[in-house]
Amino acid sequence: MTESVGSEEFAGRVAVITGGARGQGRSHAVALARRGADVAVCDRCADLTTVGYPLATPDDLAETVRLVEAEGRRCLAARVDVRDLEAVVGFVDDAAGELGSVDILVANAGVSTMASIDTMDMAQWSETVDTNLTGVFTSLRAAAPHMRRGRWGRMVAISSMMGRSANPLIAAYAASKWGVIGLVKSVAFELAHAGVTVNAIAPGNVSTDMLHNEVLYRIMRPDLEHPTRDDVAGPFASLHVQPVPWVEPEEITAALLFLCSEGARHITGSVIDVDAGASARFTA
């Protein structure tokens, strides 16, 4: 699984990134634009009350289109919230009505709420579960019309670790992310006959800003008062096999590649982990 696949494979092709305004969602635009492929991307832009950490902003999405214009891709643009079934059809239509077509899905928008379950209220509940599975469930209905169409279509749905195992304080993200994988098991049944392939990642802690903020840090090492950088990585590198706090964007990007790629085409209903070995405490 590598990066160094040539600079037009999806050439003609037209990927759909949610989330795309910064972090991993940048990572897999820029990317996909690097190897032909134009790009709609599409992120809500507005913080949430129950996330604890500042979400994208408005120039952030204007830089990833900034970044995807430079490789000489076109790009399309718009703040989109994926809990909303209308806006986002209307957003993958109008991708493929101004762009030609929709071939790649990336369903990569996603939060994180800290809370326990004696004080978790709805709106952590729901904000979290509905922007992390009913934002993928939305995504996959918007695109999949235009890739049956098509004959041919890649849906990469990004899950978490933490959608194959568990840790305190996190039950909303959780339950979303093992609900990610149920989902994309059961779409890619419907669409193995469209030439459509459907599979997640599973990340394990990725250095973007759901990882790198005050309240998880503090989470990380409440010992201290306002922990830092360094003082969280060791904690953080637990949750790992390999001795290494948290992976890059970047190697979430060529798991992504190869998933869209015809190399990967006999592989659907699929997870690849990309979590520093933490799979290798998970049951098979």
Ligand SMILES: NC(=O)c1ccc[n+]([C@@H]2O[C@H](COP(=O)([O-])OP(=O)(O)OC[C@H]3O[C@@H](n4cnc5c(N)ncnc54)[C@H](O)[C@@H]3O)[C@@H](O)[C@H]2O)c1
Given for the second form:
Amino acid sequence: MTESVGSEEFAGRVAVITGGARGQGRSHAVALARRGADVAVCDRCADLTTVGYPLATPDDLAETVRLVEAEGRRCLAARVDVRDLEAVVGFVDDAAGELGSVDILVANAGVSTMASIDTMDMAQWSETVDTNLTGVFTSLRAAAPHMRRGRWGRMVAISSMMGRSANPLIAAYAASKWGVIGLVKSVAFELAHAGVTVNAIAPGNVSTDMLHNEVLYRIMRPDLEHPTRDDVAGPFASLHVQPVPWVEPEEITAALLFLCSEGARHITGSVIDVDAGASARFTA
Ligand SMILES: NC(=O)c1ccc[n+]([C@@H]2O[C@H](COP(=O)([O-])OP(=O)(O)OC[C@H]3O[C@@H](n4cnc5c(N)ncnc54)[C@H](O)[C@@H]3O)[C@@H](O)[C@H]2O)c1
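Could I see the form predicted together with this ligand next, after the form predicted on its own?
First the chain shown before, then all remaining chains and molecules of the complex.
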């Protein structure tokens, strides 16, 4: 026996995860499956023109399905763009129809873009805000009726330390992630009488493809033509307070599992920072 007591904690529950083809979303999917949940995972699985690094592929999504099924759980997967309300509602309704309910929603899909306010164009602004903020709206909107009906639900949206602070060249991303927190708090009010909690996690730097790509590396080290992982570790660590450049996706998953647990039933409208102490710099 490798799992601890309580490993079937989410048996009978169905979790929907957006942006689950890789990275943090995949980590959440596998962890929830390991604890008994069936999983529905969607992802755009195609690049966006203003995002300077590749997004996930259909093969990535298939690998998440394989990993969830290897845990002995059912997995529904589809290519869905979270900016499309009708498509997200259709996917969540399919999850309820095929897997039996929708109990946990992880609004995780997101993109990171960098641009100066002097030159940012409409597409850069829109693709970031539409994915990171409107995409959380579509996900909460799609899941809410199911959770109300079931009188139980856990919604968790992924914000960022940039949703509680700021840096240069990241206005669209920061605005979208600050927006996620306002959205979460408001929806927490609306669903408080329905047995549904609504919270956000604000990660620091997380070791995924969103972080480890040439565009971001070159912004962190403009003095180098081809910065390596070692070259950027120091600048990334300076965004944290603890001396680590990035945390692992599983550390975000640990906070997610807590927010989905019975022990967190009276935590709603909150933000958990998993950011190696970056939040120690915030005002409150
Ligand atoms: N990596 C970090 O340093 C970091 C820090 C703070 C917050 N975050 C947030 O964590 C979340 C997960 O990111 P990650 O680190 O796993 O990066 P990632 O790029 O590996 O994962 C994001 C996933 O979202 C998908 N996606 C993007 N646009 C989409 C759309 N319109 N519709 C559906 N799917 C879409 C991508 O294909 C990808 O699979 C994001 O919301 C991100 O903003 C990441």
